[in-house]
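One chain is shown next in C-alpha cells, namely the form predicted alone.
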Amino acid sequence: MTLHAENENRVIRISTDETDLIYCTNSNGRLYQAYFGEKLLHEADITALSSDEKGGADSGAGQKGWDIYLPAGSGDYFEPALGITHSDGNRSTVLTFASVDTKSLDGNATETIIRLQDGQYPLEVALHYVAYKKENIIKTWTEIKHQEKKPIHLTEYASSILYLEHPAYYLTEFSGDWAKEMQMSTQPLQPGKKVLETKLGTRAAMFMYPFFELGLGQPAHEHQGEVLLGTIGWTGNYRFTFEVDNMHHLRVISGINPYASRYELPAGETFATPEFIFTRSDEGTGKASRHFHAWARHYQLKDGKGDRMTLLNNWENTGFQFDEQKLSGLMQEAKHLGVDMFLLDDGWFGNKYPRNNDRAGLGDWQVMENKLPHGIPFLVKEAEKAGVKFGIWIEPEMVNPKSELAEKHPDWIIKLPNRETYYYRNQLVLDLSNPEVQDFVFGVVDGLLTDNPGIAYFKWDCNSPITNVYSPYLKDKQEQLYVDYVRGLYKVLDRIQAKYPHIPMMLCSGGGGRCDYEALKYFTEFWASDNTDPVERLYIQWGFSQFFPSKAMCAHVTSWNRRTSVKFRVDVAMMCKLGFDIGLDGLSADERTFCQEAVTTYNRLKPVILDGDLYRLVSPYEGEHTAVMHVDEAQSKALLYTYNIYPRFGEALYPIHFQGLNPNKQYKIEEINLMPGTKSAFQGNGQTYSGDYLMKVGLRLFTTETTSSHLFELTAL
C-alpha cells in the first residue's frame, strides 16, 4: 500500500482526563505507539512525537517503532498480536494505516476506530478504543474481516498490545483455587516472557484470575507510584503475555487464549475480540481501583447505579435436605432478620433422577414433587406472605449423566466419542456452540419466569470446567469450541437481558471461578468464594476489590470458622453486598438482635457502602491487622472498617491514617455495630476531628484482641 499524503505524520491521540495513548504513522505507512503515560499538557509536544521515532525492535524495513498491532511475518522478532494463515497458505501479514474515525458517546467517553489494511490481501483490521475521560479507563478490542476467495485461519488474535519503557517492571498476579480465590503475589519481570492464562473453558478463573497489576519502576503500591491495572472481558480461556525484549521494553499482549483455538473466518464475516480494559495511575493501586469501581458502576455492571438486595440463603442451613415446611420457616427467619429476599439454592429439581446430591438431576429443571409437591408457585406465595422476595439457584449449562436430559440428548453434551469420560463434580458441560442447546438454556430461565413471574432473582452457577473436549455439533471445526462456547453463552444472556432486563442475577462458579466484566454486563453481582471464613474473606475481598466495586461482590454470614464471633463475621460481610446463610436457631438472643440491627444499619448506610469510594488503608498481607473505608461522593459520610486478625503478643499498634475525607470539614466519629449491652472502648467515641487531622495524624483503633473488629461511622458536621 502507498500511504496517502494526508496520512503521513498522522498523530492519533486517545485521551482521558489523566492519561494519553498516542500513535503516529511512520514513513513506511505503519502505525506505531509513540507514547503512553500521564496526559500531556501542550499540543506542540504531541505534534513533536510524530518526528520522534521510538527505539523499538527493527521492523524489518529499516524502520524503528512499536507496532500498534504487530502481525506475524512482518519482520519483528517478538510475540505477535495477530497471526493469520491466508487462503493461499501465506502466513505473513503487513498492516498499514488506512483511516481513523472518532465519535463522542455520551459526553464523557470518546470512541476512536483505527483501520489498518494489508496491501497484498483484502484484509482489514479495525482497532476500537473507548476512552472514559473522568474515570480514566480505556477499553480496546479488535475486529478482523477479509474478502479473500476462501476462509482464512486465525492463529493469534489479541485484543490489544501495549508497550512500556521503564527501568523495572513488577507484576502482581491473582491466583488460587476453590475456597482460596484471588490470592495476590508479586514478582519482577525479567527478559523473556511471563504468561498468565487459563485453559479451563467455562470455570475459567478457577486457578488464575483475569487481572493483573504492573508496578512501573517499583512494585505496585497502594498509595503511591505509577501502576497499570488491566483485565480482559471474556468468560472463557484468556491469555496475558508480558515480554521484556532485548532493549528492556515491555510488551503486554491481552486476549483470548489461542490454545487449541485456531479459528476459521469466512469471507465477509467479522471476528471481534473481547475488550481489554485498563487504567493507569501515578498514585498507586488504590486510585487505579477507584477508577475501575466508578467506571463499572456507571458503564459496565448490570444495574450499576441501582440497589442490591440483602438475602438469606438456605444452603448452609439445609444442603439438599429440605421440604416446603422447612423452607417456609426459613422465609420467616429472613423476615425476622430484616433482609429483602429468601434464596433457594441447589436441590429443588429432578423426579426420575431426583437432585438429592450432586450426582444426579442436573439438566432436568422440573420441580421435585416429593420435596415440593406444590411447586415453585407455592414458594413464591410463601415468600410473599413472609414479606420477602423469592430467588432461586440454577446451573443451566451443566448436565449429570444421571438425568433425563442426558438420556434424551447425548448429542448436546461436550464429550469425547471414543475415550473414557472424565467427570468433574459428577457432571458434564452442555454444548453451547449448538443453537438448540442455546434455546434449551434460555428456556430454563424463560420457563421459570413465565410460570412464576414472582421470581425476583437468579443465582446462576457453573461448577465444572470443560472436560472431554469434543463438540458433536462442530464436527470438523473442533478447534473453535472454546470460542464458540462463550459466544453461545453470550447469545443466551443477550436473550435473557432483552426479555427480562430488570431481573437481578448472581454470577457464581463453584465460588469465584467466573468474575469477568463481560459477564457482569448481564449479572448484578458475583459470588467471590464458597469460603466464608471471615479471616479468609479479608484476603479474598481485598484481592477482588482491586478491580470490583463493593456492590458487585456478594459476602454472606455463615457458620464457617465458629471460633470467630458473629459480630466479626457480620462486620466482614458488611464490606460488600450483604447476605446471610446461617440458621437463627443456632444463635443466642443477643446475636440475633445484633444481626437484625446490623441489617438495619447496613440498609441505612447502603449509599456509602455500595456507591462510595473505597480506600484500602492497611493490607492484611502486611501484618495481622487490616482496615478499609468507604467515603461518599460529597465527603459528608464515611464508614471505617478495622479488623484485628491474629495480633502478636505485645506488638506495636500504629495509628490508622484515614483517606478520602475533606481536610477542611469536621467529622464526628462513632463506633457502630456493637453487640447489645456493650459500649465502645474507643476513648474518642463521639468526638469530632478535622479531616486533615484524621488523614495526617490518624487514630489508634487497632487492638490486640484476636479476630475482632470495629466499625466507625463518620459524619461531617
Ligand code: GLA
Second form
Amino acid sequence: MTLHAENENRVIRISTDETDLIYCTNSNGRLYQAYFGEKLLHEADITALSSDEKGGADSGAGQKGWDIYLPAGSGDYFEPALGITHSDGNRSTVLTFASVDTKSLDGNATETIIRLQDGQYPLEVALHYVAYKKENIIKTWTEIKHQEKKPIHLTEYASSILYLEHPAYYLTEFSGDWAKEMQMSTQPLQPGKKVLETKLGTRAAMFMYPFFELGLGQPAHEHQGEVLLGTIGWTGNYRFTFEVDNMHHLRVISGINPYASRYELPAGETFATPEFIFTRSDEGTGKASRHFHAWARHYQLKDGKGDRMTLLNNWENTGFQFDEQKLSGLMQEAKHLGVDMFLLDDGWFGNKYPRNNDRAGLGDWQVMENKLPHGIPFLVKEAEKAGVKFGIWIEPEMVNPKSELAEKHPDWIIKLPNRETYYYRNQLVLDLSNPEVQDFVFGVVDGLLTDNPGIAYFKWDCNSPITNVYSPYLKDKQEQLYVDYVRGLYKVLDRIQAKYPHIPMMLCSGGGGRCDYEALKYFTEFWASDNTDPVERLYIQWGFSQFFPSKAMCAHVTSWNRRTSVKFRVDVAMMCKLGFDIGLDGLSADERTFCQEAVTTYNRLKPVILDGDLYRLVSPYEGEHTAVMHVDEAQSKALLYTYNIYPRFGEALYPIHFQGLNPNKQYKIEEINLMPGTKSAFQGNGQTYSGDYLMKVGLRLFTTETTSSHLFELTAL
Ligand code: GLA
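Right, the form predicted alone is done; let's see the coordinates for the form predicted in complex with the named molecule.
Starting with the chain above, the whole complex follows.
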C-alpha cells in the first residue's frame, strides 16, 4: 500500500530530440504508457498526462491502461508481452512499479531502467531503455529474474510492447527468399493479429526479415507522414505481433519468437531479451531511415565510423574450380582493378572429403592439399606480392555429413535421434548450445588467424536453417535450443571480438538470409544477396537501405544479367560497399578501364558514399526509374545516382527533385563514371545551380534508355 501511495502519479519520460515515450503510474501502482509520439514542447504539460484509462478489453479486472509490459493473467485479454508459469503452477503475473534509475551513457544517450515487481511472487522485471537524442533512436530490452523456490517457465518474453492510437495503420513488411531479399509490401491492419516471424533458427531471415515500418493514419511514405520503424537485434527466431484491439488501438509486441521455446528460468538467473530498436518520424520513412543509418554508424555497427575495403571475390567467377595459379592470377587482377583485397570463397578446404562441391568437406577446416599444396601462407604471400590484402570464406557453424568432423563428433550435430534426417544444401547445423562446439567454432577463426596473421578479413556464411531440430547436448531441455543456439553464437562472436577486435567480417547467409543489428555488432558489413543482377539489386538495396547504412551493404559487380552494361552494374554497386566478382578477361579494354576508373572515383568519394546521409528520391517500386543521393554532413559534396530500368516508349519523364542540399549554397553538377571516350549528354552538365533550385525545380535527368544509369557529383562552390 505504501508503495502505491508513494508511486502514484509517477511520470517517466524517455525522450530523444524528436520523440517522447511517457509512462505514468495509476492509483493501483501499475505503470502505463501515457504518450508516444512527437516530442512535447512544454515540460509542464507532462503533468497533465494520465494513463487515461486506456486499454482494450473492458475487463473490470484491474486493467486500467496500456500496461508498460503487459503480463498474462493481469486483466487484459489481448496478446501479452510476458507469460510466466510460476513454480506453483499459477499462470498470472501482475507487475507494479518499484523504481526507476537514469544514467547518461555519453552526452547523447541516456539509459532509463524501470524496475517492476509482483506483489505475490519474488519476481523482478527490469525494463531498459536507451534513448539516443540526436539520432532519435530508442532501444529497449527486458530482464526477468526471480527468487521462487523452484524454476519458473517463461512462455512469452517479449523485448517490448508499444501502443498506438490512430484512425488507420499500414504495415510495410520485408519478405524474401534466396535471391529475392527484402521485398517490400504494404497492407492495412484490421482488427485481430498480423504476425511477422521466423522459425528457421539459423538462416533466420530468409523468408521474412526482422524489420517493419508502420504508416500511422496513412501508408508509410518516403517524404511525409508519421511512421514508426522497428527491428529486433536477434540472430534467430523473432516475432512481431501487430494486434488491433476492440478499441482500434494497435499493440506492437516485439521479441524472440516463443514458438517451441518455453524457457526454464532457475532462481537467481537473469533472462535478458534482445534489443528492440525503433524510431519514429513525422516526415516519412526517408528521415526515419537516416535515423537508423546515423545511429548504426555511431553506435552499433562494428567499426561503424571506419573505412571499408573494396575487394575482388572469386565465387561467381570460379565457383569451386580453382588452383594456386588461378588464385595468384586473380590477385593480380585485383591489383589491376585497384581494389584493396582479394577474397577467397568456398572450396579451399577438406582432404579426406574434399570440398569440390557443396556435398562434402564442410567442417574440415584444413586447406585442401592437392588443390592448394602450399597452403594459406602461400596465398597470403601472393596477395602481399600483388599489393592487396587477403580475405577468406568460412561457414563454421555447419557440417556436411560427408566430413571428418561429422565422423568424429556426431554428437555435435543438431539432428533427430529417431527419424530420417533431411538436409538443406546437403548440410547440417552444429549444436552451438554445447560449449565444446562453441570452442570448435571459435577455434576455426582463431586457428586460421594464429597460423596466418596475414588474413585480413572473413566472410562468415550460414547456408542452412536449423533442420531436424534436436540438440544432443540439451537432452530434456529441447525447448531451449532455439534461444541457446543464438546465445552460443554470441559467446563465440564475443570471444572473436575480444581477441581480434579489429578484424573486419562480412555476415553472409546464402545471400542475405541473416541480417540483424545484434549480429552487426560483430560484423562490419553483410552480403545483401547472391542476386547481383543490377535490376534486382535496385529493389533489394532499396529495401535494405530502409534500415542499414550504405557502408554495411556489400554490392558486387558480377556477370548476372549480362544484357546490362558493365557501367550499369558498376553504377548500381557503387551505391553501397563496392566489390567485384567477375573475370576481367571477359571484359573489353574499355570496360576494364571503366572499372579501374570507377574504383578510383569510389575511393575519392568514399566519405560521401560510406558516411554521407542517404536520400531516396524516386522509388523503383513506383515506376521504371529510381534515384538516390548521398550528401555529406557539411552539405558541400553530394552524389546523385539515377537509374532507368525498363522505361515505356515515349513515357513522360519528370524532373528529379534533389534533397538534403543547403538551399543557399551553389552546387556545380558534373556527370561522373562515364565510359572511356564518351561525354555527358546532359545539357546542364558542368553548370551551377543553387541547392534551392535543385530541390524545388529539380533537373530532368531520367532517360528512356533501358537499363541505363547516370551518376552526378555535386560540389558546393
Ligand atoms: C552462399 C553465399 C555465396 C557463396 C556460396 C559459397 O551461397 O551467399 O556468396 O559464398 O555460399 O558456397
